Every structure is written in C-alpha cells, then in structure tokens.
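One chain comes next, on its own, written as structure tokens: the form predicted alone.
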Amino acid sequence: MKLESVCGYVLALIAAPILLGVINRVKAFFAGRRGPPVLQAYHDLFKLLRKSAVYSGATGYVFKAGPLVGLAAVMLALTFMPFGGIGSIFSFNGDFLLVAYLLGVMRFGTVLAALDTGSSFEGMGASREVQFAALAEPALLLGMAVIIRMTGQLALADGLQSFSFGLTAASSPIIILLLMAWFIVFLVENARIPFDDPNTHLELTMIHEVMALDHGGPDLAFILYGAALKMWLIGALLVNLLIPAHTGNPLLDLGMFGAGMLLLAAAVGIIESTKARLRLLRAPQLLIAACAFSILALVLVLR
C-alpha cells in the first residue's frame, strides 16, 4: 500500500461533495441565478449529522442499516479505483467485478431500506430504480471487458492505468465508444437529467430520492455523501480513459485528474440546463444504447 495512494483516497472522500456543488453553480448560471456556494454539500452534511434520526414504528433494522451499508459498499469500491496516475490501494485480478457488486450492494441496502418503510411511493421508487439497473449494469461491465482485452489487465486500476494518450489515439473509436456507454451510466447510477432529476419534489416523477424520503439527520448524511462518493467512483471511470496523463509526479497526475472531474460536473450542469427530463418510458431505451455502444466497442476490440 503506497501512501500517494492512501493520500488519493482521502482526496477522494473529502472532494466528492464539491461536484454536486459545481453542477448546481452551473446550472444556476445559465439559470440567470447565483446559486448556492459550491460547498453547500458539506454545510448540509454537517447540519444533518448534527440532528437526530427519526424512525417509524413501522419500519424495523433494515430500515435503520441500509444507509450504513450503502456507505461502506461504496467506500471499499473507492479502494479499487485508481485516481490519475495515482494508483488504488487494493488491486488484485478480477478486482473489477468487485467493484461493480459493490455498487449492486449500496443499491440493494438503499431499496431494501425504502422497501422496509411500507410505503407504495418509496417502493415506486426502488422498482424504476432496481428497473434502470438492471440495464446499465451490463453496459459497465461490458465496457469494462473492453479495457481487459484493449490492455490485458485484469485488475482494475492496471487496466486503467495501461492507457496513454498514444493508446487512446491509436484506438479512438473503441474508446468514444465506450465513454458514450459510460457517460449515460454515470447519468443514470448518478439520478441525474435525463434520467432522474433531483431537485423534483413530486413523488410520482421521483426515482432515486423517493426511497430516501423517510429517512433523516445523520442517516439521510449517509445517503446524500454516499451518492457523491459514487458520483467520485463512476466519473473516476470517464476521466482515466479521458484524460490518460501518468506522468510520474503525483501532484501533477492528481492535478490533471480533479481537473477533469470537475469538467465532468460541469458538463452534467450543462446537460441539466440544457436539456429536458426524458418520459420514463423512453429511459430504458437510452441505457439499451449504452449496452449497444458497449457491445460494439468489444466487437471491434475483439475482431
């Protein structure tokens, strides 16, 4: 365990908040608006953390444990993800189908918890959520077979960290490729336009924060800092293949890296601006593309 890495982590944990404070800077922009300060994420966490759950009497310990068990999923995946040309703390090979049941576990804590509530909105929300799932998850795994047979890398941030900027040229319609695939599942893991979007407060039209409506003080802290820590994870994803930069010095490597997070986030604040919520039956189409993207990008990578 390298302590770059270690320090790439910690980064990771502390800056994950302030992408949802950029895509709603930019969304206010074009909005005509100043909008919240970007670290408005952290003066919510903390006032969060600060008051005290409230539970039903209807709702029992799944209920109580699914937002800890979401957190810690999503924070042990973080482990295997390399940052730049930092590399992650744990890799070994296979790694990488780790990391995505990982996900399918948070995912699985945070509907069982809106399941456990009783509630027919809250169970809306987890059968559209468990729904676009189930079809985004074989784009990302899909894609990332890709990357194994592209570098013939098993683990995870070896894969990842295999590309180059020459590579990347060499390959550059398997790779548009597969960052199409990848984007519209960073949308749809994320909640975010056109999938979801959330700031709606209108429980019929809600998927991902409807089963957290029930939940308060230091578990909805939970829910919310898990969310941007998997926003951190799957943009991890976009920027190492976008931004392919190893240079040897860590500082410059991570550098380059939060630069390119913060695009992303700037790029989600421009989708959200600029285009509208897609109807719900249309959703499953877009990630039916994103599985498409990724079965030709392994077909051309396989011929």
Given for the second form:
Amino acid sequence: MKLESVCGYVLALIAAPILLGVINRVKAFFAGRRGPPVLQAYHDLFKLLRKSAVYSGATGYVFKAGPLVGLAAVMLALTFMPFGGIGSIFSFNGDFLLVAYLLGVMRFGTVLAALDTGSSFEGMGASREVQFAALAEPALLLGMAVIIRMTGQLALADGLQSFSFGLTAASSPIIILLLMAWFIVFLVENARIPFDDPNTHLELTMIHEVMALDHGGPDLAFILYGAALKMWLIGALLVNLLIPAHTGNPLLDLGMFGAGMLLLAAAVGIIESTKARLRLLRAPQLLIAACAFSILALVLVLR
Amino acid sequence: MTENIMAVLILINLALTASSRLGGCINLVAVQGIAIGLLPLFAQEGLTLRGFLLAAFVVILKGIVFPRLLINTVRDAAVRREVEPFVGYGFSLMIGTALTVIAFWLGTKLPLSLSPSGMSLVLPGAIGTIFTGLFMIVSRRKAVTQVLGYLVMENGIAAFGLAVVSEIPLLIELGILLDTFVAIFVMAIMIYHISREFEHIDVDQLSALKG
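Since the one above is the form predicted alone, can you give the form predicted together with the partner chain too?
Let us now look at the entire complex, which starts with that chain.
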C-alpha cells in the first residue's frame, strides 16, 4: 500500500460528487439556463446528513441496512481501482470479479431495502433495476476478460495500467468496441439518459430513483453519495482505457485522470441534452448491443 | 484499409439485425454497398483500371441505384417500419452476434490462407455478412426486409470475391452485378404490385387465399 494510492483514493472520495455538478451544468448550458452551482451535490449531501431519518413502521432492519451496505460495498470496490498512473490500494489476481460482485452487492442492498418497504411502486423499480443489471453485467465482465486477455494481467490495477498509447493504437478496434460497450454500461449503471432520467420523478420511467423514494435524511445521503462513487468507479474504468498515460509523476497522472473524468461528465451531459429517453422496452436492446460489442472485442482478442 | 472496411461491414451487420426502421435499414445497406465497392481499390495488385471500373460500378449500383429503388418502393407501399418480425430485435441481435462468432471460427478453419498471420478479418467479415443476409431473409415478415437480406447476402458474396479472388474477369463481375440489378428491380416491382393488390407487404399472409 503506497501513500500516493491512498491519496488518490481519498481524492476520489472527495471529488466524486463534482461529476454530478458538471453534468448538471452542461445540461443547463444546453438548455440556456445558468444551472445549479457545481458544488450543489455537496450542499445537498450535508443538508441531508444534518437531518434525522424517518422510518415507516412497516420496514425492518433491512431497510436501514440497505444504504449502509451499498455505500460500504462501493467504497471497498473503489480501493481496487487504479486512477491514471496511480495504483490501487489493494490488488490481487482475479480482483476483477470482486469489483464486479461488490457492485452486485451494492445493487442487492438497494433492491432489498426497496422491497422491504412493501410498496408495489418500489418493487417495480427494483424489478427494473435487476432486469437491466442482469444484461449490463455480461458486458462488464466480458470486457474485463478482454483486458485480461490483452494484457495477460489478472489484477484489475495491473491490467488497466499495462495499457499505453502504443498498445492502444495497435489494437484500436478492440479498445473502441470495449469503450462503446462500457459506456453503455456506465449510462445504465448510473441511471442516466437514455435509460433513466435522474432528474424526473415520473413513475412510468423511474428505475433507480424509485428505489430511494422512501429513504430520507442520512440514508438518502448515503444512497446519493454511493451513486456518485459508483459513477466515479465505472467512469474510472473508461478513463483508464481512454487516457492510458503513465508519466511516473503522480501529480501529472492524477491531473490527466481528473481532466478525463471531467470530460466524461461533460460527454454524459451532452448526451443527456441531445438524446431522448428510450422506451423501457427498447432499453434491453441497447444493453444486448453492449454485450455484442464486448463479445466482438473478445473474439477479436482471442483470434 | 481492407481490415477497416471489413470491421465496418461487421458492425453494419449487427446494426441491421437490430433495426426496425425500413428507411434506416436501407441506408445501412447502402453504406455497406459503398464500403464493398471501395474494396477493389485496396486489392493486392494496387490501383488498376479494372479495379477502378469495378469500384465505380459497385458503388453506383449498390450505393445509389438499389437504395433509391427500394426507398421509392417503400414510399409507394407506404410502410415506415417493420412490425412484429418472426424473431424479436433483441434476440435477433444475439443471433447476429452468435453468427459473427461462428463466422470467425469458420474463418480460422477454412484452408484459404489470405494473410500469412491468419489474423485477417476478410473471411469472417464476408461469411458473417452472408449469414446475416440469410438470417434476415428467414426471420422477417415484410418483403422489403427480405429483399434487403438478399442484398446483404449478395454483399457478403461480393466481399468474399473481391477480397479473396482477384482473378475473376471484369466481364463476369459485371455480369453478376447485372443479375443482382435485375433481381432487385424485379423484386421492387413485385413489392409494389403486392402492396397495391393486398394493401400490405406482409409475405406471411400471401399463402392465404383471397377472392
């Protein structure tokens, strides 16, 4: 465990909610508004943390545990993720699977908490979340298999860090396929347009938001913060592939990585401003397309 | 460059299996035809008059003439999109991916050695395109999509021929193109007549008697 890895991790914990602010600012720019301040997510989080939670009499301990489990799982998953040239805190062979399943644990916690409320409305959201996740996971895992096969490294940090601009240019079709597949996964896992609109509360369309409806106070803050961390985690996968720069200078690496994350957030904002939500029935088709891209990338690597 | 064209071909195949808009499908097939037309320009022997003529003919026919014919037909028959294919679009996409994987496997098995490393995309791309065309013919209800499937299959065969065998005389290539042209022409007229007679172009219902 190196000091700079810990610094990178702490920076990720601090900086994750900025992504939401950037996305909202880009969307506001496209709509011709001024938009909320970039740091609005922090204000929201602190406001929620100062409140006290209200629990329905129909809910049990699962409802209270859900947000905590989710936040803990994603914080643990983040320790395996390298940030630019800076290595991860923990790393062992096969931690790809652990990261994927920690995301699964996070989803499991949220879904169970939603089901525990007994509201049919939240059950609907849980069902949708699980349906989309079941289709997004193969794309994520097959993409990780591509990285293992390309680099020969069995650990996530080693695998992502053995990419360089030379290797990326030589196998550009594979990297492009992988980026497309993971970008779709990124959008669906973070409940973004075209799969879900995080800013509306329309019952027909909600997926992620509907599961957090009955949470309040610190619980809601944990869920929001966990979602921001998840966005940072999956975004880091993309940025590590997109900008495979390892200069050796930790500050420079971290700067380039941060710039990449901001670019990614801006890209998401542009997509959200220019695209409409998909019909719920069409969304699985796009996810299958993501799986198809991952499979194609795997076939190209295996040849 | 040949490799990149083949990659475009494979991606267009996948998009075709998942698309329900007839206009979008026709445009995709047109782009595929143009990509195939560019193949002779990058053949092994370099830029020759024969390759240039072939490229010009293929691009004009497959990129401009066929799509215009089909778009006119679709407009006259007043259909915008395919509804209820025999196989749903998500499942079609999975099958399309599986077909591509099979094509890659077949590409390694065939004794044709194109490039010494055996890493070429040419064989898998061409075989995958043929498979996709066949799949579109058997899995779609509307006559227009079936014609598109036939065109895609033809594209695959042409890609195979243009990229693998560069020794086919120009006249034979042009003869094949003429055959395809006549086939598409006749099919477009047929679709028009079917839609005028029956008010739809759903070939599945053609077997029912109509008084």
